[in-house]
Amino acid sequence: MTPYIFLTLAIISVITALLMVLSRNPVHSVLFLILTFFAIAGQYVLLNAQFLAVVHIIVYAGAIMVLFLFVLMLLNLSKDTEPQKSNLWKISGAIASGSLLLTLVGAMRGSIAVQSPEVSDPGVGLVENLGKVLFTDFVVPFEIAGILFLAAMVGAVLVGKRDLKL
């Protein structure tokens, strides 16, 4: 049953990136690239791997898509502002396209067979397992990345504020 929902989801992630490629509409781009990202979060639940499944939507879906789509909101893009593109652009990137489809289609070329991975121990990947030995073995470097943070902070507030006298 897992390969056939890997096959499903790497389908999935396959085309909703083409779409995002070809689509002319730079909102409905965006929203294609977030889809490709749940497929590719996904894949990484099937390969017990929940931890960097949620840090992946949260991060890029939730954060930087949600940038990329204030800044395509506010650049206003529109067939008048944008310049033209020469037949020649267009001709030369079908070429370095064409090329790089075959460069893949080589290197992959007899290497598609789907299998799943052994999994020795079932909660590898898990959230809980993580915080046991992010707070066991890895406390005093994770308080030291928290200070560290929190001085960086501390530092762009203050490089942030205009008025500071010393």
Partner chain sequence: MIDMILLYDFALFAQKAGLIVVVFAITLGVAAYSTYGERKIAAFLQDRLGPSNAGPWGLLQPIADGVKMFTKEDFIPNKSERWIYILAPGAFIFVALMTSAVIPWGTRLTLFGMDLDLQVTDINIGILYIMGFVSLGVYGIMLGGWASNNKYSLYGAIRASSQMISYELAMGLSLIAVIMLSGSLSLRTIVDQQTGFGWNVLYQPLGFILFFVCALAECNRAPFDMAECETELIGGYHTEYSSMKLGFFLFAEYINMFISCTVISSLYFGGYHFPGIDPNWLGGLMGPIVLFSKIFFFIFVFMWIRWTLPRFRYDQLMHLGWKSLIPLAILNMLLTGAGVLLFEG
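The structure above corresponds to the form predicted on its own; please provide the structure of the form predicted together with its partner chain.
Next up is only this chain, free of partner chains and other molecules.
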């Protein structure tokens, strides 16, 4: 049963990700990206990482995408106001991304097929185990990530307060 669910979710995520890139309307892009996030959250559930799946939904679909949508709605993007790019830009973009794709394929071609990691403990993704690992084995990276967030918050407040005298 699981491989079928995996395949369905994988196909959905690839298709919605493509639609996200290809759709003209930025709001549609955001909606397709939300669908992609849901498909990825489904994959997390398949890996028995329910906590990660829910946090993924809360943070990405529930907060970050809402902010994206917020900005897009206020920007009033339409065909008239959007700057029209000339064909030269399109051609150069296609060449640049094409060469990146070639480089990536070339780099990956010689590598060994990656074995899917064997999960010894099926409960490793549950919130209890995750919390224990985060606060014992990986406590330093965890704290550093916390400080990074704090710095970002302070920075946002500073940018927001234009008239602040320093």
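Numbering follows the first chain given and starts at 1. Being a predicted model, the structure only gives us computed values, none of them experimental. We call the rigid core the largest set of C-alpha positions that still match within 1.5 Å between the two forms.
Residue 60 shows a C-alpha shift below 2 Å between the two forms [criterion: core-superposed Cα displacement of 2 Å]. In this overlay on the rigid core, residue 138 has a C-alpha that sits 2 Å or more away from its partner position between the two forms. Relative to the superposed rigid core, residue 152 undergoes a CA displacement of at least 2 Å between the two forms.
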